[in-house]
Amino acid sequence: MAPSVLTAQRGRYAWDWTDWAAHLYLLAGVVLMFGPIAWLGLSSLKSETGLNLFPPTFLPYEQATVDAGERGKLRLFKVTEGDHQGETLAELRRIGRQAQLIDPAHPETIIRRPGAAREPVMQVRAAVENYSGLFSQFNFLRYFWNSGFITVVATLLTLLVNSMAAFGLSKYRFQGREPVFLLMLATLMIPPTIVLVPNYLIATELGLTNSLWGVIWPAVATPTGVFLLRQYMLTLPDELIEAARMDNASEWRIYWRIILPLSAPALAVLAIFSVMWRWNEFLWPMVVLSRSEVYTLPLALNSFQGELTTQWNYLLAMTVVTLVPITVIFAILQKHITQGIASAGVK
């Protein structure tokens, strides 16, 4: 399907100007959407010196080196002026404006050239040690486990609690149902920072500070999730529920065996929303968690930024690893997202 879309044209025998305009528009959209992601991924493969290059490069360039035996690894330069113009030499040392160079093939001869008369030899090299260093220098697996545990448990509880509330608000008729639903929607207008202090006081009284459960429980019930699932459940025929009741099915069995399976598209939408919310949540975990062993990945990323220096190569690598789970889950559930969002507003 993709090749046919890319080669489609309005003109019968040749491309019309609208074909060129449409493809240029789509190309610009792809660059704007995926360009920053590609830059982030390639930057995570740059060494610390490669990140400091100016002007910045798209590919992971770094200066080429040569093993000079007892002298260690020396940086390579290309001479641009003088007798050795065009030759690639290794820099032994630099004193003032003068650079002492040697020929790797004849290291006994020292060549002195002005510092401005040479330019560094650059090469493309992926610094994979940025990723391996996450496990050797940082407690990355612990942070990953904390974020994964919070995301999975909070998402499951969010689906359970919100679906039960949506089932009650959509399939049960009781006095005050509409005011309760409107009051729940009104909470969407309250900024999260307003309830930050009350939530923290409650978490402190319950002993949930510096605990992963202290991050999970306050975010289980969400008005957005209840609204999304309720609107979808309104489209489910009531005859199915009446038929199940005639067969002496309990209300819990109706909810578990009929409502939940039929609400799978809306549940998939809420699931990916919940995963994104919990995985990327920063403000509440920063308030309720103060010990580094219970940090989530966003808090760990923030802690990497030092007062004087920041190890950007490790920070970028950790950012890429943090984005991978969200991307995988979105790819798995994306086929349900459009269907679920469209169906949630039918009735």
Partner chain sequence: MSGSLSLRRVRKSFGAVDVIRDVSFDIRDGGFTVFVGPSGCGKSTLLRMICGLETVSAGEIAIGGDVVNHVPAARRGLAMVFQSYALYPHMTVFQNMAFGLENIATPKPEIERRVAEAARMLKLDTYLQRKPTALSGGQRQRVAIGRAIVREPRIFLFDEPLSNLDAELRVGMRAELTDLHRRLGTTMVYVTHDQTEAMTMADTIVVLRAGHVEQVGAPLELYNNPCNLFVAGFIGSPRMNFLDGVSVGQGAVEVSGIGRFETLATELPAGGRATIGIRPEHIRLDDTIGGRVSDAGGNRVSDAGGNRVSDAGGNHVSGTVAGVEQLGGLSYLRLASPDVTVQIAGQTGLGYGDAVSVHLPPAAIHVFDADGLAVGRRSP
Second form
Amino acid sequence: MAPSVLTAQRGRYAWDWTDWAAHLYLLAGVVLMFGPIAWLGLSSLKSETGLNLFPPTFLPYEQATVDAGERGKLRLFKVTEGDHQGETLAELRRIGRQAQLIDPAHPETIIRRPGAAREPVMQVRAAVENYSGLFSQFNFLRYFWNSGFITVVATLLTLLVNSMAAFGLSKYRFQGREPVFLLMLATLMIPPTIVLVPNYLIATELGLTNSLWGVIWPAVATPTGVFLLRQYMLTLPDELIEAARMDNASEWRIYWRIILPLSAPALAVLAIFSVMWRWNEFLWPMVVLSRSEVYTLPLALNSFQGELTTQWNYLLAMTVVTLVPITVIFAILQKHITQGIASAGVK
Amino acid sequence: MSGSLSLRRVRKSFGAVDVIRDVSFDIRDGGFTVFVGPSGCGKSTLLRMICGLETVSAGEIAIGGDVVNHVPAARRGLAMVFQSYALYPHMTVFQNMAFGLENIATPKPEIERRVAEAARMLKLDTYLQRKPTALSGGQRQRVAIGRAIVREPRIFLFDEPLSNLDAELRVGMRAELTDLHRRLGTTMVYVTHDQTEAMTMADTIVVLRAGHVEQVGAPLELYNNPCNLFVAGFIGSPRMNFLDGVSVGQGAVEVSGIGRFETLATELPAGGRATIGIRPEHIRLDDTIGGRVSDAGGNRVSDAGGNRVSDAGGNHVSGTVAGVEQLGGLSYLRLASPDVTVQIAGQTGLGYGDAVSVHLPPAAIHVFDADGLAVGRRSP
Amino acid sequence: MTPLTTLFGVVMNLPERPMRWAQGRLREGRLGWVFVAPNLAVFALFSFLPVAIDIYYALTGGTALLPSERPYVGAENFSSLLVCDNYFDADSCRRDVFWHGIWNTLRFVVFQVGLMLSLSLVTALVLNRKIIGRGFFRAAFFYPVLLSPVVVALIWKWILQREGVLNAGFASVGAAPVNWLLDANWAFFWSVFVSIWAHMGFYTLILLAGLQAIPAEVHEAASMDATPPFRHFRKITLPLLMPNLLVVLVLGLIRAVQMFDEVYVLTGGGPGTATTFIVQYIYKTGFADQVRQYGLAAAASLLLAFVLLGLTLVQLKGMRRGA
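What would the structure be for the form predicted together with its partner chain, rather than the form predicted on its own?
Below: every chain and molecule of the assembly, starting with the one above.
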């Protein structure tokens, strides 16, 4: 990278080579970032045979078939040598090195050809059965529901509990307020990985193992959320609260009718964080949820990929479905998310 | 429900700092009282103690005869208009005004009736569905007042409500508030640091300094008979001129380097330090002495009149013009040695460096003793 | 929407009565505690109490989960973890996997944080120029940050398969296919690569925000002084960005030390122990092994906690200086 590319120089009129280099760098970056995801998406539309092709095809190819009435779906081949060279025939069955083929137009005549003298007819087709199969062959809806339930409930509780704490810490003067705030910040230094074992004990004692609540409860108090909301609430004028008190509002009403609506921007940032955290969480759910009917999507994905005969067609489809909700949220709220994270400086 | 208010030996301290020390006064039902004082004098704290947002360290606050020291803010039957208005930004004008009534479970039709009435009174009818951010400063101010009105309080409290408005709007709102007071007839307590607001709106002014009440009285009473140096200097704009000197007996005060002034404060004992004060409009410009002569004839006539009356008492001083402020209808001359400001009716032709002679009529001179307290005199 | 809003309103009105009751009995200040209490309770139960239990577990042995059934063993868990014949040869240690974990984590932290921050800085600098479609590029680099680590790992696992698209690319230029995730060095390389791919957008975003917070006048003044570009970067941009860089560095270190999810799904810690990191050791010892040795896992957690504590203190100090 040339030195001049390293400096911020805005407001030029003519493009010099550094501008070209910068845009080229970014375009390459976009390919590197989106390429693998696009490849995942394309692959998830391939049938099992399409996935096994090597070298892999760009588009989802699979062998063309023809519907032959009571004989079911037959695969199509192109004969490469001999009598029927160039014709497209459907394979009835294969016996040893001989293949029995029929012409779809004249299904009554059976043509016997050596198996080697033909090649499959390929066509582009999106294998949507990868997706529909998720519902029919796996407990997929259950995983989706588990993930969704945890994400939604934990986020709502996080917003409630954290905003209450932030309100208490920002708008009341009481003995021990500073120590409490510092104590809460100190939990930043106790990442979940450190307390994995004891938390498992506590979850066991509380009967939370193999329960979605076992993932939800430990997550509802977050130092990041308290900090973020407190900093925001400090900027709300105290006069508003005094005005509300003069207006006969109870403290609870002040909290949820005045402070909560006014903290909406900070709550939105925290909500996005929380959704991201809970939807993607892996290690703690893996410890606390061991029965497959309480699996979240990441757990289900992990367990399927670990199985000996990985069914990649379903696994890829499930991966896509897992990333879709986050992607949709990001697409809609892209600006708010990036700005919120940049301003909060946390993830 | 009487809107009288009385404070008995009220104190407030934040830790070791005494913010309010021993304040006592009474406000009658239906009055318009203004607390005025420089910033940090405790006037806002006093107001917040009355409305219940601050606790009282000692003493009693009574509203309508009942001691309310331990009654929560909301149950004191007061309404407050905050300096920043404190409108709920996420609610419409209607919701802002209705919020307090909803909190006490007022029936819907009643809420609508009261809000509509207040809105009509404040000319806010067409803005009811707007959010505060879509309103001008003056309109926000009116919403804040409307929010107070709908609660039908015993006393309205205003905490520097006009300080966020521009000068022109402020004058208009002053008049509106006075009108409102006349129409509602409710007790109003108003805090400001601006003595002009106090003079123009109040029927009673409470002058505060450093947590003390300096003087309580009607505006003109404070203006004409300030009881100490602080009140004398604080009330009136431009402020009263002060000259420090020594009492030489029989009401005369010797100001070193300037001269000797006769006053009516004959009971002032000789020998002590004393300060004389005179308002700019009470100083008379003598006819001529050297330099240029004022062309404004009317000026001279009145000056001449003043001169003649008090010639006998002396009290003439000469000085040079250090600056002139021409306001059209009035002019102010700033003199150097003695450092005084003189108000002249009409316009003047005097300019920088001109020598003038002025006369200080003894009857217009306020005298303050070494402690800054006014020494008895008749009002002019 | 309306029934939902009504429901929300009803639910949120429920605490009104108990709170009014509390309000009547407590002084204003004490009410702060009422609001803080739920959050504090969760912290106490799932953060503070566990630290205490961690210490207890670390000092007791056996395989029982219940603290009362665990015999006291003193510092045995720690010594068992820490004793080595030769500290530079993990295989000579009693807990060789733990030491492999330490060395792998160290190696990973150095490469991952170093490369990731360099790339993030360059990308942020590029994005801070007059770029057409900056918002799009920023979003594109950031997007993988939002993905689940499991998803990230599977995306790359699919690409890195023996019959995957990467080997196909190699084959098309005549190169032999590589077992990317079955070769120790390559597996480590891809662990670093994938974690950078997944996280650099976050650091880019923070650094870009820092760059944009530098007033344009400063750059303009430097340009007026005819500062050469590299000197401009070194003497103006870099010092002004320093507080952000420090924050990002410590944040990156804290995260890298705890790396687990992506790599675990991608390589399972293998081949052998080539990509087994500390956290995976804790997880394996406490939850995945046949014999669950909670004491060892807790002791390892505490050792990790000390490292994180040190890093966090550095971060707080840096933030204070930056502020």
